[in-house]
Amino acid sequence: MNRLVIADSSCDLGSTPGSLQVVPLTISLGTDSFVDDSNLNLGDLLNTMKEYKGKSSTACPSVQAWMSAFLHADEVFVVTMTSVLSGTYNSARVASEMCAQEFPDKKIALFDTLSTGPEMVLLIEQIQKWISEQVSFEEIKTKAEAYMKSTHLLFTLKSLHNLAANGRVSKLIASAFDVLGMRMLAIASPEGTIKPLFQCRGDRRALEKMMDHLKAEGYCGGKVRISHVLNAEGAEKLKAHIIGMWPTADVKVYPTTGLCSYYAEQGGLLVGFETNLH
């Protein structure tokens, strides 16, 4: 029996044969389109974003793209970004319904993380662990739904331009934010939306606020996954602070891929973390 985790590319991971298949979204900047897959040149995307002043957008994977991915395994666990801000989950849902009609013996479990980036990574890693332990399909579904209640996403951004341009945050807030040179700290809300928490000046203050939020949410040394948009220094500083306070913490840092780079923009940090696990 073949089992596979499939995720959309907002997870910031690449495909791993036999373990994870990533279905790409597409980023459009005028006449330029960037497919968020292993062939994407992130430098080209970020440079084009910096120079381009017109309308831009993102497109979720097609139903056919999901269908093609589902054919690679007998049991499939699908992890998507929030359905509230993207059509990605709905596209995967339609594909799963069509696949069930054509291949009734195939098992497909869909998980709307109501989040993105490193919080998706936490769920992907956990499902992969259960697969390696030969946990049953139905038990993984149940465990995964419970596990998602103990994961969170915190992020800090230097620019809100692309979020505002695509209706994710208010354009008025974004304009004021740019003028004042502020950093925004926000979370993925339980409803799957972007919920601003604080506005502050400077990386040091943002780091302090992020640590305060981890404590307030009950983080106690579990997994933390930090992705960054050309901000390895900031990510490593946060990692060092976390390990300094919780020496046994499992913290990993990695760069964002296309989709999260587009929305978080240069300097952005995204932090997925576990709570209430003990």
Contents of the next structure:
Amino acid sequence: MNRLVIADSSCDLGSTPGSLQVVPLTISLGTDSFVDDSNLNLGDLLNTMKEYKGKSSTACPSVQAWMSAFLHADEVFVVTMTSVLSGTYNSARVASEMCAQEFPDKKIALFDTLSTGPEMVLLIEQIQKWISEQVSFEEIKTKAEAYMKSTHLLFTLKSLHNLAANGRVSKLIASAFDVLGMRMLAIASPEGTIKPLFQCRGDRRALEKMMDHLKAEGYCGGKVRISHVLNAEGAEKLKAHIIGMWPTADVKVYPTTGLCSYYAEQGGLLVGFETNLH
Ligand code: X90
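Provide the structure of the form predicted in complex with heptadecanoic acid (X90), given the form predicted on its own shown above.
Shown next: the complete complex, the earlier chain at its head.
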């Protein structure tokens, strides 16, 4: 029997044979279409975004794409971004129902993280660990539901343009955001929506505010995963601050792939963190 974690590409990870299969979303800028998989040229996407002033959009994976991914293992654990802002979860759910009819012995567990990016990564890593420890399918399901309650997503953005243009944040929130030199700090709310916390000017202030938020939420040295859109410097600074305060913290930094790069936009930082140690 083989077991696999499957996630949509908003997790910012690439597929790793045998342990993670990533199902891509697609980003469209006019007639250019970018599939968020290992062939994506991120520089190309970001440059096109800079130059292109027309309408752009994204599309979630098709039911068929999820179904083909589900065929890779007998037991699959599917980790998706928030069902409130994307059809990704729903498409995976329909695929799992179709799979269940065709392959009644296959086991599929679906997890709507009500978040995205690095908060998905925390769950993916945790499920991979349980798989390696041969924890049963049912037990992984129960443990994962509980684990999701102890993970969070904080992010800072320099622009809300693509989120607002695609209806993922309200026009009201976007118009209240004075973009020039400002950064928006926001979180994934427990309901799976974008909840702005405050705006601040300058990277240093944003860093202080992020540290304040981690403390206020009860972060105490657990895992942190940070993805960034061409902002390795900001991500590494935050990592250094976290390690400075909690020296044994397990913190990893990596670049976003296509979907999060498109929505978080240049300079964006996404921070997934645990508030309970496991
Ligand atoms: O086309 C689609 O179905 C994809 C839509 C995705 C919409 C949101 C993606 C956000 C990516 C921005 C900051 C984090 C948001 C937190 C969500 C609760 C990254």
